[in-house]
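Below, in structure tokens: the form predicted on its own, a single chain.
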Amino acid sequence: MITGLRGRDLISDLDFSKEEVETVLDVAFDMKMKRALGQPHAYLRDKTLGMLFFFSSTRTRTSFEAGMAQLGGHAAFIESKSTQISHGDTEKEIGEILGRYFDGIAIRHVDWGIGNRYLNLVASASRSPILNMQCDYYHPHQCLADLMTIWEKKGRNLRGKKIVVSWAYAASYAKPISVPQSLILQMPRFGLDVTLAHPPEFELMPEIMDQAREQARKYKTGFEVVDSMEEGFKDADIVYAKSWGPLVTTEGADEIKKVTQKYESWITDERKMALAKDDAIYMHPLPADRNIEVTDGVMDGPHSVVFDEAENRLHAQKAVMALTMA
């Protein structure tokens, strides 16, 4: 286990390393029996937590909140447009200020270009740690979860295991590519195989792609690119098959909604999740465009861990707290 690391952001998913995310799930595991037990685990007894959203969200704030009642301390919501931040309160200001009011600082801001941007500039100026609701780039907290219940349901020998990061349609708008860019960066760390499917106008950033091949050449696991939704879920062990927009290739609107309708045949349905293994899991980290993006029977049927998923953003993310913020 390691020690260490109180006091430290969590804005990209490489911040911690391999043994530092494993120490965070072991926590979270620790905490997560405790909790089915009844047992009190109050780590952060009169800490606080800023939780500073610039987006919509659901299991984020819900799970945050939740976590540190849970911990023994508060969670206090400030939803940027009740505030002065559109009137002068710059990163620095942010910073400065909640980094001296709260024990710890967490950020959900995901306007493309602006939101990793603002993080940083935000933990230059804070004396607490920042921790990543979710951004343009990163989704770290959902991918400690993912990981989670990944171990819950396949175990954590990993090796040789092939998990298919595919892009699925959806109506709605133009998802932030933030979870698939985790999960590349991630998941080659603990030996898995990486298959990322997507049409061609669906990049991800390219430093990123970098950066995950790097991660699979030194854990010596395979990563490929394909551009089929069947060619990615054939074989897979895990299937975590979202949405996101062209944010990468496309600008404008309606360029971003005519190049999306493109490929309404993306849809996670039985037909494709037959083509992976017969005890293949299905991810998502919710919400989804039901019978859209994901076919009720897969996302209710016998292959979905989403609500396990789900769960786990609590324990991960309490981990973290009690790690970064005691």
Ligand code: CP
Given for the second form:
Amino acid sequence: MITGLRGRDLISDLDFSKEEVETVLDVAFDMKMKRALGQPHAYLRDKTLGMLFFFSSTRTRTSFEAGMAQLGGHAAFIESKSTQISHGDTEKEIGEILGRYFDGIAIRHVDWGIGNRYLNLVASASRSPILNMQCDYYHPHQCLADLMTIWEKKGRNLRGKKIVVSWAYAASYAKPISVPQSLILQMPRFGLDVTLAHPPEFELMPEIMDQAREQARKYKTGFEVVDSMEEGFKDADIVYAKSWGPLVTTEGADEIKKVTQKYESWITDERKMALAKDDAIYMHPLPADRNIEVTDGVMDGPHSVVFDEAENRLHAQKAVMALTMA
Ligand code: CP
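Can I have the other form now, the form predicted in complex with phosphoric acid mono(formamide)ester, not the form predicted on its own?
Starting with the chain above, the whole complex follows.
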């Protein structure tokens, strides 16, 4: 087991090595067991986490907050608009000052072209670790919970198994591309063959694609891109289908809406799920546009593991916090 994560940031999925991710998940399973048994596990007594949000959240906020309390510490919810950031507090000032108050700073900032840069600038000024609660490029804590859930459902030996990371249509808003980017970076390291399915306008960042292909080469796993949901779902062991915006190729709210509307047929439904393996699991980080992005029948059906996936956010994040903030 590789330890020594104290003081480390988690901003990109590749900030932790494969062995360090394994350590995180081993600790996460221990945390999950201890909680199930009602055993105290106050590894962060008297420690504090500052949670700075530039965007709304249900799961991320509540799981980090509950996790800190269960670890014996305290999490402070800070909404950017209630701070002086809009009146001039810089990234350096936030890093320097909050880094002195808190033992860890968790940030959600998903604005395209801004969020990841913001987190890295805060990190370079902070003496405390920076934890990425989702930026425009990555959602690493979601991805850790996803991998934990896949291990629970499919075992740790994933070699030869197929995950399809598919775009899906949604009408609500242009969602960040961070979840699919995290998945294609992390999953090859654990033996999964990755199929990325999306319409042409919904490509991911070229540099992330290069890094994902490099991971697939290094770990000798498959990596392919297809432009059909049906082709992607075929014989998949894991279906991970969610919406994201055409942020890499398209600018302007009207144009984004026009491009997105062309692909209303990209819904995860029972017919498409039947193309996957009989024992395939359906995953989604939530929130989803029900009956637009995915049918109720799939979301609430026998293949769906979305609630276990959401629960595992708590355990995976507690493991990261205990290892980095102790
Ligand atoms: N999956 C996820 O990050 O959920 P929230 O946006 O509700 O935090």
